[in-house]
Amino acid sequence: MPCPYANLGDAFDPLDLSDPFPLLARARHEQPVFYSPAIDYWVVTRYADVKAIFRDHETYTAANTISPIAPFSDAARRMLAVGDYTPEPVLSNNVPPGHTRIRAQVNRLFTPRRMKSFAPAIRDIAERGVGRLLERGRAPLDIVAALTYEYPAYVLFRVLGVPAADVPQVKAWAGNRIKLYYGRPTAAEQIAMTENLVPFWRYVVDLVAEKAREPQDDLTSDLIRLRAGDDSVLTLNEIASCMITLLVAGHETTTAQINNALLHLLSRREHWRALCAAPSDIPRALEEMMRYDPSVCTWRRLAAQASVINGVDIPAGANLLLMLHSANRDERVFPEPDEILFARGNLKDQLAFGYGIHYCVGAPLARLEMAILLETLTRELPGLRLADGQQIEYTRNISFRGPKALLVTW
């Protein structure tokens, strides 16, 4: 397709998430919509445009949301077929009417009331995790490896009914899937990663079958109860597809968001001290952290028909990359966008959880578990600080931004 805005597109590396903000600020002012030849996507940077695209789910569908950036090779596709890898579109990559039917059932799980019923278990997970941190002493340590990598996994897997003993393996499978779908693995890496998709899928299918036989107090069992044996409500394969989606998106994103929050709060310790003194401000602080540096920094849409976005002609069939971290720093909506301000009056307008019919179904759980962990950390470790002289690194991919490691002391 023609690419009249090649200058910014050529300077843009969609997989480099180390410091995307200066280029995105330039794009919002000069070329709010530009073409990236590196991935064959049109990049959208302004808040109003991103929100309008989310709202118009008929013109801009979610069909490409979980499509791999590097298409699967023939060898990889054969491996998946032989392994009976059959997840289907259910939530973020589904379209109406199928999405409407499935989302209506899943929405009944993630209610604030149901999430609050898990709060005691989540608080116990947080306190035990921070307790283990305290036992390791004050030498600089990586809080990602020591706490935040596992914490959201233990929370989500408790909520979904995954046995605690299986958490490390399921976490490894999930991280592998993100690199495969949102990064650019080599041919050899793609084969190695694809090999792990099959056992991950079989694990989820077996977990759903087990919950169908013996329902317990978890969301997987809740979904099976809602199904009540009726495939017109949900099939077991759809439930398994929901579970594998949640097992990936529901904890990798939260890990990264917690790490982003800790990085910025500890880099500007006046904010950390303020939260230690007034923990009731933590929910607002988290909203500002999600605005300032969202872990899901981009999302994707497919143009079902030709359209015009901010004066740029978008052909039918074009891929769109919606820059959530740019929209959340659009000065037209958030004055002083590069400052951390907990007192903003429009914090709930941030787009870290998306918008419209595909708004993140797990948002109530994510907010709850992040708040509980920050409450625990500010209470138990008010002297927490970043270790000096460290270089913050990010995994190369197009959508998920968070420090790979974060050295702290106290």
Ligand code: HEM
Contents of the next structure:
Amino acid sequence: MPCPYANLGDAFDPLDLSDPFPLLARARHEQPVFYSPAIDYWVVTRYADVKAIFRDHETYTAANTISPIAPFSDAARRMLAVGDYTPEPVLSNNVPPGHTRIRAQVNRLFTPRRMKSFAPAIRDIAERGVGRLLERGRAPLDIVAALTYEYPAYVLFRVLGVPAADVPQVKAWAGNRIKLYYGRPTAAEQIAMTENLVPFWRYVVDLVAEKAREPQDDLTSDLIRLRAGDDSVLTLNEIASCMITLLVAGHETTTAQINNALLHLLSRREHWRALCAAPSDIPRALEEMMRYDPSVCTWRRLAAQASVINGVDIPAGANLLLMLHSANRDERVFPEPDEILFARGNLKDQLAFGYGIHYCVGAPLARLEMAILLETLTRELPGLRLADGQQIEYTRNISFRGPKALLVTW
Ligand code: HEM
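Got the form predicted on its own; could you also share the form predicted together with protoporphyrin IX containing FE (HEM)?
Let us now look at the entire complex, which starts with that chain.
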């Protein structure tokens, strides 16, 4: 009999993503909504509750999704003001009606049809990346460092019209921003990381100004064309704010999702062999991998008013941590949740891309580029396997889960 007074939140370390599933399974059963004193968030673990919160965007807004879990110090705030750092809420942490207006424009860019037009370029990036891997021989190597860390960034940069030569710098800025907002830096680290936001923002502002002068065949230019000089459609500052969001959200997430998929498919090689034999199953396999181990494993909401979630009183102003990896393993929705089953009938219900008005705008691109990379790897490297005896490590943060390194051989 579980102790009715024990708060699971006392045993829960929200930044330790190494093996969250046993505690989450217990929470779904014993205490589906619990309070985490470590971060002052209410943690929601069941599928039905997570989905209901996503659906009710008036009671639960997305205003806290890009906020540091340790608030900025005065010194960090001053540094941003001096650096003319003016990104504003546009997509992820915005609320209607502003979100509705901006999202309507951005939706016009990321259509499955427009994404498909990039498929040949994406295939070329995948084939060149895997070709470089093949040249390096069969000795164990880290496939993250050699391929998956940069692949989604090269794809995104091609789509957005950002110079490929800038991938390493932008990856470093984006990684810095994730650690700042989703990790727990010390006061000194927070200052150094905040300082790093300023050149990232300047880079994006300059990029938008350049595309406004000389539009090209890319989505940044498309967004500027949709604006047609009319600030009531989109301001240039809003476009730059969209760009900095996309330049973070559009590759770290996909890198980690590919790594999660490779880890599980190669750990149980019967799944890898099945995909090599039947590559047409790759889209379903990827969907099941997103259910089983979503790279954005948690996402946030802010309670705009008092409410009750699964019998627990949630005060107005409370922060909520929605456990997408737990919702996706809720046995009430996905039977045998800890098994990998490509043939599940309800894979479309998985929540790895969120749900409702903030549903991931990059989902068509992410699905396409992940499928192309897996098609290329299963075709060129069917003998791919994990090197024995490695320890899988994860970066400490509350939301982004994916192995830091994966040693492979073939
Ligand atoms: C496998 C890769 C990815 C995963 C797992 C993922 C996951 C998510 C999740 C969970 C959300 C929050 C949804 C919500 O609040 O309901 C989100 C939003 C978003 N994602 Fe993704 N994402 C991925 C790839 C991408 C890519 C490739 C892009 C850009 C090209 C992108 C851009 C965005 C943006 C801009 C939002 C905010 C949308 C809004 O608030 O209207 N994501 N994503």
